[in-house]
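Just one chain is shown here, as structure tokens, and it is the form predicted alone.
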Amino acid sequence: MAKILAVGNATLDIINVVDDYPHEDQEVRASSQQFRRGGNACNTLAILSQLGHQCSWAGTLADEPDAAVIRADLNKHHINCSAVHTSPHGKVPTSYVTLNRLNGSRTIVHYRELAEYHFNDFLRIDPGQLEWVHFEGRNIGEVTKMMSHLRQEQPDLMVSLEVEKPREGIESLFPLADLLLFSKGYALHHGHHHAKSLLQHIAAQKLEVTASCTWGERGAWAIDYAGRVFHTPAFSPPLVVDTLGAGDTFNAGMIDQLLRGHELELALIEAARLAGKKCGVYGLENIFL
């Protein structure tokens, strides 16, 4: 299978499962608590590894005890960490997650005290050994250098970009990608109240990219180089128990399907189907059982 690198975040997720979401200033008891390795890029790699790909992660960790949880999980998923930069200072980014058992929704409070991944660290990676590179749309200045470097050194290498949050300057990355993976939140922030509206706006810019946009229970949309728009419904499980990582799972599904040579419409459907399965299980380990 393909050799895939993802550049982005790894976090420690502390997840409190509650029977119903609490009101402000209310004290509730968690029915269970979990410690997981999180982070968008690493979640996507964990799925891609289970799909049979050879995966590597490029990001930063702090030299402190909580990093061991992250390294152990990545090792369990056979994700190569040779490109990781370990900082002697700082704290592993930590997400405090309240997971509502009734509907699987999650509310996240994130804390970060760690420098982002730098272009100089990225230069240690040999892109000639890769078939796909996936970036989180963050750390825009450094990621611009990384993506530009790939375009210069390996112009035929497939590059995807997750566009989850509106960040200053993120649009400058769009022409450097082959696949843009948009979230509903990004679309709404920019005044697009339908995924199709955002995708047609992107197509009008003549960027020569393929793009998708997820829209929760309404499913997902994608647009190809020719401007053809495709839609898939959501594949909701019988019971939604955990939506944490569903978007990352969808992204992995898109990458996997396109690497297998499938057409965009089929890739969209299968990615949505995979994300739906994920919402019906806790974590990322039981999707393929």
Second form
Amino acid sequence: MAKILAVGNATLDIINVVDDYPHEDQEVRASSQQFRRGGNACNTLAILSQLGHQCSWAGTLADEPDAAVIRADLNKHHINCSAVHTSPHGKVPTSYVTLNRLNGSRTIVHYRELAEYHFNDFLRIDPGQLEWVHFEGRNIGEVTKMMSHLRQEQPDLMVSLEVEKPREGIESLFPLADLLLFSKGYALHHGHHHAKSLLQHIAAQKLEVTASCTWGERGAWAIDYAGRVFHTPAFSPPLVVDTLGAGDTFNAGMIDQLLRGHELELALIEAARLAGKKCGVYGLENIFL
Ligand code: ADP
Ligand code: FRU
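Since we've got the form predicted alone here, give me the form predicted in complex with beta-D-fructofuranose too.
Following is the full complex, with the preceding chain placed first.
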């Protein structure tokens, strides 16, 4: 199994499960509440760790009580935190999630008051030990330095980049990755009303990357070096109860499948199958039961 590092966020997710989605200014009672460790990079690692990989996380935490929830969960998943930077100031990024029990939709209000991860902290990591590094597409200035450093020091190391939210300058990171993992939100923001349109636009730039783009219940698409486009439908569980982290699970599925040497088309199908399973259970714990 592979040694994988992910660079990005850990969050505290406060999840209220509701029987129907409220409208503005309504008062509703949650049927249950959960406190979970979240964050795209750490969610992806939690899945990869359950798939048997040796995982490490690089990111920031605040020195405050809520960080304990995050540390405990990462510990439970055997995710190495030796490269984590703990800031004396701020608050761990916190998401207030309204989860609709009827369709699993998750509406997120996110609050962040924490410094981003710095290149200087990243330099403490020995990339020679790693087989794959996954980046969240955020904190563009510092992540540019990290990705460039890896390209220079370890040109054969596999690097993936999650491109979920449109952010200024994020496109400058694309040539530094081997695999780009796009979201529907990014595609729509850039005027692509179909995943295929975004992926063909990326392929036209001849960046020598493979890329995928998820599209919720419509499944996901991918494009290979030769410009061949593949599609997988979504795999619906008997009941969709929780879509929080579906994209992060899909990303873990892609990384795992490609590390196993599978072709892109099969990787895409298996990643969607895994993400579909996740939508049928609460959290990231019971997917493999
Ligand atoms: P995100 O969690 O980042 O918003 P998506 O909603 O695009 O990401 O979901 C990622 C993948 O998870 C999709 O490509 C699909 O394979 C799967 N998925 C999402 N929603 C569902 C659903 N309701 N039923 C089955 N699979 C789903
Ligand atoms: C799910 C997630 C949550 C987190 C939010 C941050 O993809 O990582 O766990 O609160 O997104 O944007």
